[in-house]
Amino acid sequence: MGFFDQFPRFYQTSQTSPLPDRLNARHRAIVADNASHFAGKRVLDIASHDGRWTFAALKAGAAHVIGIEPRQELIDNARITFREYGIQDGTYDLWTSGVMEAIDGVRVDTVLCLGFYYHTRYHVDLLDKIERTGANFVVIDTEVTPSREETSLSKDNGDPRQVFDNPYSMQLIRDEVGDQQMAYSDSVTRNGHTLVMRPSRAAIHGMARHFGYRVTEFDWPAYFAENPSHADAMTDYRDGWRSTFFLERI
């Protein structure tokens, strides 16, 4: 039995990929394999959605979790679920807010940024704010540019501003803000859509290094080799255009 099989309400409280194989696999990658970064820790859950990862962090022993989510209906769902499953008041806060507005001044040990890093255009600013929380461990689970579109630093003339075949790319994408699975409405929303960017793997590594983090990546190919039946619910991970990055302070 997977983690979320014990708490099946989470299969009903969101429109965003509430698939048992997918949620349970992600729980292993994000939480179970990193238990020491949750037990007794203060955690920030960015774009906390229906509270699934705030809940998982608390069940992993987190001392306190702050979840930030702009959609009130998802915050309401999280509160109902937490009461149903006996989560103690005072162990968490759920803030109905945009992420960039709320994160200033927050101090935590661990940050979860799951399913959000490709629904923003403020990647550098967000990672700056995350670093300022004091977090020693950050999980970024995100879509990335497809591997076939990635390039390498094939030329290097010593000038850091002249990067040929630049691998540090961002794809401009137009998100529908009315879709619960996409970005939230903001100042540049026009005709029901806003603009976001999907980072390359190299961009994530480069930004993390700039802010003093080393990066490792969950081995999804190995996971699917062990659990081939889960791949159908996780084609984005299987095909390499989504992955899970672990940032640890150097």
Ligand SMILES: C[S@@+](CC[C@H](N)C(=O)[O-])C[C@H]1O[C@@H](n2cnc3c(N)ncnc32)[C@H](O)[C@@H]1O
Contents of the next structure:
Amino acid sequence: MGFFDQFPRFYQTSQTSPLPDRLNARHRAIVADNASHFAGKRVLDIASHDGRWTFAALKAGAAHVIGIEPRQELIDNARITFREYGIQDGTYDLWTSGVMEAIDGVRVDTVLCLGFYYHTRYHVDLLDKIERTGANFVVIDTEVTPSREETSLSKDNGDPRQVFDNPYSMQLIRDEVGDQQMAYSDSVTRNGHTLVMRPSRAAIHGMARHFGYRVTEFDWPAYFAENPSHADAMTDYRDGWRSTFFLERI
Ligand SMILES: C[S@@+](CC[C@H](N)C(=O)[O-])C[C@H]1O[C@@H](n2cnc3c(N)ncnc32)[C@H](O)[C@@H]1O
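Please give the corresponding structure for the form predicted in complex with this ligand, as opposed to the form predicted alone shown earlier.
Whole complex next, starting from this chain.
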């Protein structure tokens, strides 16, 4: 049984890939394999959505978790879920805000930046603010712009999100602000879209090194070799355009 199978409300409180295999596999990579970075720790969950990772961190023994999420309906869902599953008040705070407006002054041990690093155009500034939280451990789970060698997709598949030749690239993307999984409306929004950038794998490594972190990646190919049926819900990870990065302070 996967972690979220015990808490099935999370399969209903989001429209953003609430697929059991996907959420459970991500839980294994992000939380279960890194238990020591949660037990007794202060955690920041950036883009906390319906509370899925704030909740998982608390269940892994976190002393306190702050979730930051601009969409009020998702915060409301999280509060209802936490109450239903008996999470104690006082062990978490959920702030309705964009991360850049709220993160200053936060001090934590562990930062989760999951499903967000490709819905922003402030990568460098956000990583600077993350480093200033004092975090020794940061997880960035994100889509990446893969190089040709990093993807198993055909380069001629017609998908404009695929391949760039500059290994340190940031790829400009327009996010639809009405879509619950994307950036929310901000000052540069025009015609229902705002501008964000999706980093390459090399750009993530380069930025993390700049701020004093060593980077490793979860071994998704090995995971899919062990759990082939889960790949259907995780084609982005399988095909090399999404991954899970672990940043440890050097
Ligand atoms: C793809 S979902 C990721 C949800 C969850 N963290 C996960 O990985 O399963 C992206 C989330 O980012 C939130 N978001 C968008 N702009 C944001 C911002 N500026 N600051 C914080 N969260 C933001 C969205 O509302 C949405 O809940």
